[in-house]
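First, one chain by itself: the form predicted alone, in structure tokens.
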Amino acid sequence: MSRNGLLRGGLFFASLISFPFLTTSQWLTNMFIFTLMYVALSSSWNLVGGYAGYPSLGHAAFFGFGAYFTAIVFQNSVGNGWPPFIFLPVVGIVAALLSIPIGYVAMKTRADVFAIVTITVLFMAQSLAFNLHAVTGGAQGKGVAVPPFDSSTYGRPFYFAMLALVALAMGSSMYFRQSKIGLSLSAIRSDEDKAHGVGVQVTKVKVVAFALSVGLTAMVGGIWAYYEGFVYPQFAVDPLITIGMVLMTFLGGRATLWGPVLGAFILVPAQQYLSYQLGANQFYLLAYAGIFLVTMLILPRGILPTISDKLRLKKKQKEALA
């Protein structure tokens, strides 16, 4: 909260608000509304793999029910466009209360053996989309109703809803950085049985992380559906949406501000690029392993902790030197 951070936040909102009344591209605004989305998914993901260090891999089930939950609300009628946004709220909650018994089970178990059970949790999630036919519409998949927005400005009203849902994951990883919540989850990450041991309800403060973590993921997933019009499994269920959100976290910078930002927006125009390139042979999955390996090899905290260490340890040099 400091002057120069409200300044940083202030003029990256400022343009972001802009951007879309400086541009007529579609194509450049489909682009950004995808950046965003990554954004507000990136970022959510950080404060339950990042803050309390439980590497989540099951965050596209969440994705997946938010963007069925919005097609089977809104598959006949959206008025006049804006009901779906307002009823995102509904969405994040019931997700937020629908994970809260995974949650509570998933966090009796530790690291590794939890990644397992959320992506277990995803593989389950894939599977019920793909086989309540009457429900999901399963691999003929759901559609939603097309709303009645000018053509030449259709973009905007997504690209205002996925910004807002940046800034209420942004807003909620600042509070996180500096509330006692965002405490007792650094000292989860650090050693969770030495925090257990100077009385940090453990579980209580997990489940709210994930909880929340998983209801703004499912509001994204709301506003996804909503702008493709159609929802299938094999995208609103996708092990590479969650994989998307890690690696961009990791490649940033975990239980960071501002890393996941800047991670999505490395990764996401390169995959735009990439993707429309190389058209649907998705080659563009091996950068993203590249990647992942050289951030894990050369920057294995991202790339805002390590060049924060580095002006520090300067810093620190030319303190000595005077």
Given for the second form:
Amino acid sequence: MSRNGLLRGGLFFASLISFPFLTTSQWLTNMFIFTLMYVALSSSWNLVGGYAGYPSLGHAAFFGFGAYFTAIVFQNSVGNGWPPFIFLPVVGIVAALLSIPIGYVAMKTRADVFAIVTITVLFMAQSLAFNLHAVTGGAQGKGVAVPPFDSSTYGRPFYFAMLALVALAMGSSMYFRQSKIGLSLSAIRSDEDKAHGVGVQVTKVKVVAFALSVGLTAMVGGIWAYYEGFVYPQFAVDPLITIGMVLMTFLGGRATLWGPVLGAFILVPAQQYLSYQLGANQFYLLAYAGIFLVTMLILPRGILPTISDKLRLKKKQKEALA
Amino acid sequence: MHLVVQALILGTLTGGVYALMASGQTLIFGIMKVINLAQGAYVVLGAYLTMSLFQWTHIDPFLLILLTTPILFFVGAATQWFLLRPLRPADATELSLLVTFAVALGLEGLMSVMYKTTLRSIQPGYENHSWTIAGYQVNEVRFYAFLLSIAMLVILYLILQKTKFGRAIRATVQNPMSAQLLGVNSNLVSAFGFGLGVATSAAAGAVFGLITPFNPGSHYDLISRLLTVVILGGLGSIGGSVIAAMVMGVGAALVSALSAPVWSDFTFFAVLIIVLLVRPRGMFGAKVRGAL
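Could you please show the structure of the form predicted together with its partner chain, as a counterpart to the form predicted alone just displayed?
All chains and molecules follow, beginning with the one already shown.
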């Protein structure tokens, strides 16, 4: 890792860590919690959707799984003195294990059909959340016990929990970029048959990346459930969450470390502002679709790769002139 | 036994409607190698269009199909021309799927703004009529819908097999490069083919609106079923998707009759998983590189 990169990462996390001590504004903290949530989500999505080029449309199913898991486990136990975030690793590991057979079946196919399988997983998860009344409470939703946090800084623990997941997701992303698994994934992305031919363990690598990505997503869902205090099937297993992850990754630049971060920092505040201004959920959909289409037509590779290409070109021109 | 036969009748009739929706989907995949995630949204759009026109003109919904089909044809052709054609070839395969997903969202948003999210249905007055034949109920609308689906499939078949345009489409499906070398304008063929595929959702939408209440979010239900149907039938094979649609229609109706309607959705999912595990190319699909 370059010195510049280290500096950038250090600055990014230092400013995020100091942020809650600079302001106690409720709405600002709230907005940052959601921004960090999407930074973590899109960075996790990027592990499979970006590096491997397998566009999963089903990540929201695992987000919902994490949310329900937390809601159910903590139904009665918070009052008994359990620290609220102690179960998160379990949520992540269970979701990752659960995703292995799903990933194995889905990854037998190529990108297009993979998208189909994962989107079907999402609908099935939604249907289960609505219909397994005994477990999920059906359409009435499920309450999560209120954690014993100080009310004046209520959001702070959630903020730091999200930040920890951001670090975990970005750390995985960075690890992917520097290790054999990342190389294998980008080989798969360019030409899977050739990658297989030169001895990349295609299936294993894909399934591992999927499990890691999905496990992180479920953990984010777990914190979200806590923060919201109530889990409804239509919000916990929501296609919009999937779309948010995909859109932010594409906007910032997929298969990059900072792309998903940039995408989330642009879109989440914009989304919060829009929902405040317009109030209606339906306009969101139009705005999302519009930004999505414009991104894909004008910036098909995302903001960061486009900029870095331009910079590299300029540098080359300068060198040629000198 | 009575229950099973009744479910068979219902399933066959519903399967015909799925066949119509899936044939458009398959056609689009065959020509452009794009899985159109917006097909369900086009069907719902077709349903809303029919509903609005029916409320406005009071012309029978089945006749209105003559009007809505060209509209949806142009919507489809425009989607291809303005949103899919400009993609750079290098990213086209990866991005086109997501573009159609964005189109689906956009249509859902547009319809939610225009019609709100309450459930609607098309009610020409005879939507609940049914005949009783040997003790079995045959719903009138579903029967007409079945006939209509067959008629549309025959028309589609004739267009593809007997016209020059159909020949250009089939040539593009078989080998886009040689088709282009022989003077087929592949951009036009793609736009027309996409339009034709989307146009089938006019009839499908009218029928869908007659047999079930719908709202803008209904396209999610439709698309997950349609995708199962086209994968079971084999991507790119229209005949395969028709047979798969009948199989799934009957299967889902049987599950729904023998257990509970909720589980009929899971029938689709289970079939999808089994197909992918056992025979990923579906019943009749050729092996398409890059798709499976």
